[in-house]
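Only one chain comes next, encoded as structure tokens, the form predicted alone.
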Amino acid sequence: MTVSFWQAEGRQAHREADVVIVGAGLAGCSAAWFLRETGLRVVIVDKADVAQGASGRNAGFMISGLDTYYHRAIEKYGAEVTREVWKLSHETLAFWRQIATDSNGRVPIEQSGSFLLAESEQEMQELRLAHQAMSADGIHVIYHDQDPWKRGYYAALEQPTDGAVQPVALVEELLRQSGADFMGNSEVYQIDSRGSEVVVHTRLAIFHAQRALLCTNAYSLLLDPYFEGKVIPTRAQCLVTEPLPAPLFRGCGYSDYGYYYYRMTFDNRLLLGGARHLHRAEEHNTTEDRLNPNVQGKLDDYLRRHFADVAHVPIARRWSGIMGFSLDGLPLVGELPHKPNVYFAVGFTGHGLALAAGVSQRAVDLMLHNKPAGAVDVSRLKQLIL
């Protein structure tokens, strides 16, 4: 992020803090929650407001795992890493449910399950293999050899413990429960590491802290060149209809290898997102938050193909959000090598609701106790980059 000389010419107030968290989304507010009982003075700063990035623009899917089928994850990352990351996602979903339970109804949430749906016979075979691999590792999933929704899919893999949430309400509740101070609409434009002190320059204040934690995901490169090639900003598109008379299905749907996704909202609207793979050059490596009419047109086509019975219902809103895709598809936790005491938890690859809490907790443990971050430790990328 950049701030002009005129917007911040050294007249900002200087403030003291123990930890400054940059980014008021799922990751940043989860990190603040995990710091709440340490006695440390925690401040969250954001260029906008709470949950104004991808954390508040997603579909609200609590789908466990990664953006690849389980057996393919084993091929890519190995069995040990795959089991570790899936366990981390299950812990994250359990954490969200506890936050919602403690919210006294402020966070709408449901454990309605998720359905990974096959758009082709080839994907149906992938679901069978995923079911076999997950069952072998003791993960409870249900394979349907036909479409449980009767909407033209070939098969489905049901994950009963998954669910859906109102993501903005969840982040707001995380911040409330954390007790952290929050400063919004205050872009960070410079971070200096001076021995044991970290100085975080924002438009409204300059913070002197012991440590900083960057939870900036897709926007990380705008803060530090270290993230070049490690976190790639990628745009996603969604639409939502006006309320429907009755739900069309139960649970969250995820098909075409995750390139389409859909759910019923809590006020009974159909939410549909995806299709970025059909216009990859336009949606890849961009932080521009705008509607792409080409992608939105593909969403309209999908709506007519699988949900023709409600295709006549007016679209209430269309929007986009910027995700942060890591180089290898796993989140990144570490410390900036050229800025001691500046840590990060970024690169959620479209699965922040699956992993943000668990990953943020590992970032906090690394920051406070030098505890290794395991499968999400950024050091693994050395083998890919060299």
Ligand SMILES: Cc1cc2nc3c(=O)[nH]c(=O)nc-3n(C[C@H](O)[C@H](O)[C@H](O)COP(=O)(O)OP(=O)(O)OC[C@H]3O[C@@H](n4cnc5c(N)ncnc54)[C@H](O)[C@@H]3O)c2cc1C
The other form holds:
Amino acid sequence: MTVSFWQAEGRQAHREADVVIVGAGLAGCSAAWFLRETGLRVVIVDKADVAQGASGRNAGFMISGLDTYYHRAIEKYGAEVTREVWKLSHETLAFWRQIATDSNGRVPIEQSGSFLLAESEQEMQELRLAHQAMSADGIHVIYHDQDPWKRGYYAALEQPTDGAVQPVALVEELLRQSGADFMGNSEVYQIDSRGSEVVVHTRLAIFHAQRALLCTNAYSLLLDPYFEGKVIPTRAQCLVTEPLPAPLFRGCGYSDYGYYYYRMTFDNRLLLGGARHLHRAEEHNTTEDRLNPNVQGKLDDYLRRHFADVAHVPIARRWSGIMGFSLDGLPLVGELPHKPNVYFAVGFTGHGLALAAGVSQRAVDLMLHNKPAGAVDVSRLKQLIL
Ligand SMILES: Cc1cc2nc3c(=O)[nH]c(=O)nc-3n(C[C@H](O)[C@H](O)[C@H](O)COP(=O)(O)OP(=O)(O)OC[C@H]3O[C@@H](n4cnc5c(N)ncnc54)[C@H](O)[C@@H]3O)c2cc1C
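Counterpart to the form predicted alone, namely the form predicted in complex with the named molecule:
Full complex below, order starting with the chain above.
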């Protein structure tokens, strides 16, 4: 984003902090949580409010791993990186469960499992291969050679430790438990790094801090050109029905290689998202939050195809959200090369609930202790970019 000469007149108050986190989503609020016992003064600023970005618009799937099947991840990233990222994901899901447990019921959550569902014989074969590779690495998954939900799929791979959560409640709880200060409606439009000081210019205040951490995911490029080509904003569309008399199934469904995903909400609505792959040109490279009737129409088709029994139930709400897809599909943690002491944890590639806590913890460890971020360290991109 930019700010005009007139708008940037400098009427804001000046404030001091040790760490300024930009972005109050899953990543930013997790990072604040991991900073909570350091004694540092932490402020989170957001251009809108808590969980107004993708973190409050997602399907609430706590689905482990990446946006690709396990054996395909091994082919793409290698076995070591794949194992590391899946472990990070399992740690993240366990972390959310702990946050929910400590919330005194404020965070609705369930460990109902996820089901990767084959839409074709070819995908069924992929699920078999994923099952073999995961089992070989000691990950507990169950292969069903028939559709467990009897909704027209060829087979399913069940991940029993996955689950579902109310994502807005989760982010609010993270912020609450972190004890960090929060300033909403305060877009960051400029960050300067001067020696040991970082100056974060926001609409409402100018912060003088030791460090800043960008948790701006899809919007990162609007803040710094460094993210050009590294984090690609990608829109996703969802819908939710009015409540049904009873749940249709238990667990999170994930079909057509994850391009469609659905679950029952805690009040028995059917929530469905996906279909962006059918309208790539419209849904990729945009930060515009708007409904795309073409994609929403494909979601309606999907409902009729797999849920004809409830396709007559009125749709209560449709919405969109912007995800940050990284260049190679793995999250990115690092320090801006041209702005010392400005760090980032971005690029969750549609899997922030799978990975945000673990990745933010690594960003905090890099920022405070100079500890490399492993598989999610941005340095790996040098091979792809140069
Ligand atoms: C429709 C949809 C369905 C999804 N379903 C799932 C799912 O089921 N499971 C899963 O694991 N993942 C899912 N995802 C992805 C997941 O939501 C994201 O990966 C995750 O929310 C990213 O968290 P974040 O904190 O990095 O980003 P965000 O939640 O987008 O937070 C970024 C924040 O930064 C703020 N910000 C940006 N720029 C500035 C600035 N200049 N100044 C101040 N503030 C700024 C924004 O306002 C925003 O609050 C889905 C995403 C969408 C859109």
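Numbering follows the first chain given and starts at 1. Source: prediction; values computed, not measured. We call the rigid core whatever largest set of C-alpha positions still superposes within 1.5 Å between the two forms.
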> Where the core is superposed, what shift in Å does the CA of Trp6 undergo between these two forms?
Replying inline: 4.4
